[in-house]
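Quick heads-up: it's one chain on its own, the form predicted on its own, in structure tokens.
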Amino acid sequence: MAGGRVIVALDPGVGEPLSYWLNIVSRLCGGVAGFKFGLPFLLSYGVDGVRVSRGLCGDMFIVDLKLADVGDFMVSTVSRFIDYVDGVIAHGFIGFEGALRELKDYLDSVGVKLAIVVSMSHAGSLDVLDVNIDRLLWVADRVRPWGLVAPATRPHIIGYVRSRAPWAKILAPGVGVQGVRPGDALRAGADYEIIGRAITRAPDPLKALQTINLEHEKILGGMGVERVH
């Protein structure tokens, strides 16, 4: 299936060769919605790693630095790799004025999407983020980013975010290694499932992706939902 609902998280271990991850990108290109490059990738291979990856694939590239700073610093950070990406992830708790407003304005000016985190997939998110979910969604409504990050590990949060922000794409991490079955986040209302090790560490990553894509097709067909772009 071309495209699809999977965003593959590329998170290398220490000392792993870039060639392993370039092979992943090359093999999976066209069968995924996109790829997410986190801090481990950028610390291992730098901006050049993203640039070389971009040369292999035209799918959506999202850089996930979990940005949480004042606006000027965030703009300065993302400007280093802005020519090679389609989206950036930042935290929602930093607020609008002096932070997300400036980042969103900059990204809009260069045609790059913004997704903001309103909840995370680990249990500690319950301590601060989830108890302030309404406030975070209030911030999101002011920012109006392309996407919101909400956890596959807590489907009720995805459902609540969907009800409060029908205008946003929902990106759901936590599928696979954290115990959530592929497709469960889509059932809850997510648009994309962020999946890392269940694909990238599989004996055959392409086969693992194809199996997940088939499951997604069944779920979306049963729901009568068209594929998003």
The other form holds:
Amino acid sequence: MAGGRVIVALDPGVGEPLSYWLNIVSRLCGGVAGFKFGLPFLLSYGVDGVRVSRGLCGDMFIVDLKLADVGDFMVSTVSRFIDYVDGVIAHGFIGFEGALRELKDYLDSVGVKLAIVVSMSHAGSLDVLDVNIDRLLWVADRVRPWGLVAPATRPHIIGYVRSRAPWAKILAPGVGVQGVRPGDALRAGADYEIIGRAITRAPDPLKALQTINLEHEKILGGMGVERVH
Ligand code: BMP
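Starting from the form predicted on its own above, please write out the structure of the form predicted in complex with 6-hydroxyuridine-5'-phosphate (BMP).
What follows is the whole complex; the chain from before opens it.
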């Protein structure tokens, strides 16, 4: 059973064996909110890699291709792995009609969650995304997805997204290797921290996760949130 506020990003390097990642999925299963599979994973191991991982763990699986296409093609893309996932991530800047509306309708019809990127963790997000955050949140409000992706690296953006979209789960990347301390994004209003290398490249990934989960428990306790769900 899933627990905690960490979504572990599984991002293999070129030539790494699938077994390394399957071992992480089995060891961490039950102690995380979920796992995120991105392009590196899909290109290395294909949909089969996700299918095999699903056989090991029932936690929330999110496929993150940061989709940014016309609706029909996004639907065609996600239909290839839809049986093995609980959520997918798409960009918000593609807008509603002809894109996110079609994707959301399809995902609703099969019971899979959608999360939309409204801001990113790197500095270049300021160039286009952040100066248009109100417009992106307007799109998000039309789509009403399950989740929004906003950066742990800029807590004021998380706070802003929290205030403008109280209905959304906020998923925050940028913790660990990108410089943010575990728990800071939760403090700012995020529901989940997306964490990759700080866990998957640690000498003992399970220990690294447990340390972060303890930190999260403390922070959520201090915020009056009774337990990690
Ligand atoms: P790491 O914790 O190792 O830096 O990994 C971060 C993960 O979050 C990666 O999978 C990356 O694709 C993703 N991510 C990000 O870093 N910034 C964003 O704005 C959006 C992301 O999905």
